[in-house]
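Presented as structure tokens, the chain that follows is alone, the form predicted alone.
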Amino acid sequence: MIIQLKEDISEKQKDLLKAEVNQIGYKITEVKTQLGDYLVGIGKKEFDIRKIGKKEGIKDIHIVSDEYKLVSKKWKVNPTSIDLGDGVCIKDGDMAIIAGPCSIESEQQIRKIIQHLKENGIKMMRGGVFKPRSSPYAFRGLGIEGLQLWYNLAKEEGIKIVTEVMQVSQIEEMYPYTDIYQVGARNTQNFNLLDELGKVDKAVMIKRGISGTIEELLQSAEYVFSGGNEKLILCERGIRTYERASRNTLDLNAVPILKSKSHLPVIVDPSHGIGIREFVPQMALAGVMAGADGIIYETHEIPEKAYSDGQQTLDFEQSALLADWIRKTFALRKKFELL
């Protein structure tokens, strides 16, 4: 069960009510956020639920029978939004673009980006700093220097930046210069990491594990949020299958059950999804007309030449039309709900 406390609660209201929740049998964990204050009960006992909401200090109940309980959406009905200011948000009902390059390379190729970005109206760019690379020869990323250097030139021109965060230590370095942390496949399931970024006041896009099931993604977002960060995003990036003619697969199936089970908003990462560069468009699309509330894709001047992921980045042009062609198949589904 989920109980909802009143801001007014008093400390001995809250004993009481912890109290009376623990002789019905639920086991009970006390979940403060930047947007409310919460008891999350753990049990399988069967009670009358108007029992415990007359008690004071409680604003509602719920009972939430998902292992995953503040991220479903059999509590909070209105989906969450995600505010980052300036006018930019990621919510249900609208569309959010994000673009930019695999890695952060050089301070020419952020002016580039965010030129480009600005000149198609987009307002939040992604990019790596940190990155986890197969080979420990590869590029690695241009490190915290690099992300301050990024900050600085997109703070100027009102881009907002998406940027994954590898490990607990880079968290509180970041925090400055990062409007959302992104966490990456191979990290969904790093609980340590996943529980402090429960501390931060910031957004968190999660991505869904590359092996990993729906569920799977809805917990770890469960460990951020019981953390006390509900500022979350969820994010179909691809899975490992045992087909080999794309880098993953694609499940545009997870992003309407994602929406059915969760209040989160739900990207789509169409260049990892598929990792090839001419199909990225399509599935781009596919990933809204399936119902997402953004798309995140990968795009640099010249990707033949970029430092990682070219062969599934989009080149300028394409990039233009790519978004252009996705606020237009947006307009189209909006027509289609209406129906």
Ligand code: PEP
Given for the second form:
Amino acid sequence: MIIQLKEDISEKQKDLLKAEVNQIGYKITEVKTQLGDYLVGIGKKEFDIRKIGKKEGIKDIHIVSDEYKLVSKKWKVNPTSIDLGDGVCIKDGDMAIIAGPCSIESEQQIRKIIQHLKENGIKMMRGGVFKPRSSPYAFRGLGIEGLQLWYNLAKEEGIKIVTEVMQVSQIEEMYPYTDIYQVGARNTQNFNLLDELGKVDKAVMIKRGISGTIEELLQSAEYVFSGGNEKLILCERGIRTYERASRNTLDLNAVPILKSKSHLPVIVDPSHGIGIREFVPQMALAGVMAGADGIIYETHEIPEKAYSDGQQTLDFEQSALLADWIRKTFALRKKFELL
Ligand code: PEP
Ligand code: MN
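Can you now output the form predicted together with phosphoenolpyruvate (PEP)? The one shown was the form predicted alone.
Shown next: the complete complex, the earlier chain at its head.
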């Protein structure tokens, strides 16, 4: 169960309530976020919801049968919006476009990409400065100095930054320069990292684990929410299956399923999903039609020269076309939704 508490609930009322819920046989965890104060009750016993609901200090009470609770749509029917300021928002009923290189490489590269994004009305830029690479000898990112450089250039142009955090110690140093912390597929179940991201008041985008289930992705988001941060975005980026013809298997089934199970926005990453440049656009558009709230893809002035993931990176011409088609496809989807 989830009990939403009133802002003015007294400590005494809260203690009484906790005791009462404990008595029924539910284990209570108190969660305080930027937006509210909740008691999450874990238990199976049937009880009279009206009896608890009438107690003082309660705003609302909900029965949530899912394993995950706070990220479930069973209690919060209205979709969650992520407002990044300056009119940039990720939300249901809208189409966010996040584009940029796999890795941040140099000042010149950042300037060129920002220019490209501006020309195409794209307000969010992705890029890694801490790169999880399968080989320890591959380029591993420019680190915090690269992020500072990027931030200074992006800020001037009102571009928001989406970048991967790999470990707890990076959260604080990245904070002033980051709009959305990306949790990569290799870290989806790094529960210490998720716990710590619960303590920040900036948005967190969690990618689906390499072999992760939909339920596991939702549980990862539950970690961050229950740690105190409601600003969450889910990202389908493909899973590892027996298929070797593509880098991953982009599981677009996950999009409507996630949207039906959770109130959180869902983004699709076709670049890592298929891993083949020429097929990224169609998978992006398929993601739009599947119901995604946004698309994140990789672009670079000269993809062949990119320090990482060049094989799945679009050049600027392809990127400009894709951004246009994402918007057109989204407009088409809106028409379908009216049917
Ligand atoms: C990335 O976004 O460049 C990345 C490493 O993604 P993932 O964690 O999905 O592999
Ligand atoms: Mn990449």
